[in-house]
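In structure tokens, one chain follows: the form predicted alone.
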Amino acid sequence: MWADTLFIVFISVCTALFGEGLTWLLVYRTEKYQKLKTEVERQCKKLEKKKEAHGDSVDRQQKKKIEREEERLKNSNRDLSLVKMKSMFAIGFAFTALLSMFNSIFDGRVVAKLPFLPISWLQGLSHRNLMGDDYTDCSFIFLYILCTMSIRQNIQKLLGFAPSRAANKHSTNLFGPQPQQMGAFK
């Protein structure tokens, strides 16, 4: 079981490196991406300076200027996401093929023992294709997803491909603005 666990962590590292290499090849090295990334960084700094300079005592005219800057930043972030989209499709296709191959290799094998009992709606994934009722037994797919999620972000940071903190602070995700943008954690 330990050998399987370590092999899955190794697979996760390799696929994360492969994914970042493919993204670098298709996106990060392109002039369009570099230009958009620089533009987003510049707009983030400009917006932060305006917000710091005016603080809470913002008059109506300054508020409108800040809102226009935020809208430009939002549009630039959207354009940056669209540029990244083509690599996401390529990576998704490659990972699906790799995932199905490794899933068939580890089908029905317990690859790890979880130190906790997963919540009920995750048990189907964590115990996928495993015999028995011990829900602390971990399947390949669950361990692979956990490892890939954590390892890929760290590899992006290590290689310098992760978005800067300023850009991350001002970007929106699928569900709307991040909590710190709305002032929830200030």
The other form holds:
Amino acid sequence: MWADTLFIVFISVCTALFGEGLTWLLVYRTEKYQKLKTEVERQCKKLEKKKEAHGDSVDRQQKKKIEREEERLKNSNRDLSLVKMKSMFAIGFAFTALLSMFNSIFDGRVVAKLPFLPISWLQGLSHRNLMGDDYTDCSFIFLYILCTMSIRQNIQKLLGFAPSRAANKHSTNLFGPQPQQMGAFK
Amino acid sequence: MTSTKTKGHHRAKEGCLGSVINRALTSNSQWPDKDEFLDVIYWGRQVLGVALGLVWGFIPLKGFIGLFLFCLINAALVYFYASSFQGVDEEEFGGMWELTKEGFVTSFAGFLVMWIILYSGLHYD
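Now that we've seen the form predicted alone, could you pull up the form predicted together with the partner chain?
Now the full complex is given, and it begins with the chain already shown.
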């Protein structure tokens, strides 16, 4: 089982690096993205300072200013998401094709034994396409998703592609969760 | 001119990393930049997750108790590191909950991967 599990870790490292590389190529290095990103970061910091200074003041004018800042931040965030969106589709498509290829290679194969019994709604994933009813058998997709969740996020943070916490807090992303949380299920 | 500037920049970056690691290991250090401290918590947690996964897989620990102990140790260590060892004011970081959840899911995933791989490799091959 060593061979299968370590191979799956290797696959998820490669797909994470490939994904980030492609995103860098299509999005992160573009001037438009970098300008928008610094704009969002600057506005976040400015808004947080304003909120700290006048957050609970009753003065209507301050409130109006803060609301205007928030509106501007929302627009910049939306533009940022739009810039990212086109590359996310390209990468999503490439990942889905890659994933279905690996899925067929490992179809019906127990790649690992789970040291715990997953809860019922997880068994659909951890026991996918496996014979028998020993639910400590682990399928490819379950281990691959766990690997991607831990490896991809860490690689994004290491390469500095993960958005800053301030931006994350104010992000009103079009699709709800941040792209890297969505990436975990690609 | 630019090469000495970039070299200086790199040295500044390395210096800053070295100083972060130094401060992370000494108690009651100063954290002017909040993100720096949160990064220390994040990366410390990733290392802790992998380490606990190795230990659980090696023993081997099995079942829900393994998951429960991981969550307990993970949250307890972060709490004691932040409030007793470093003595930071949690409110500055948005409350204890923000510190407790910083990088928890990623470290939990890393822990599970390590635990599963060790357990399958050592006890089922």
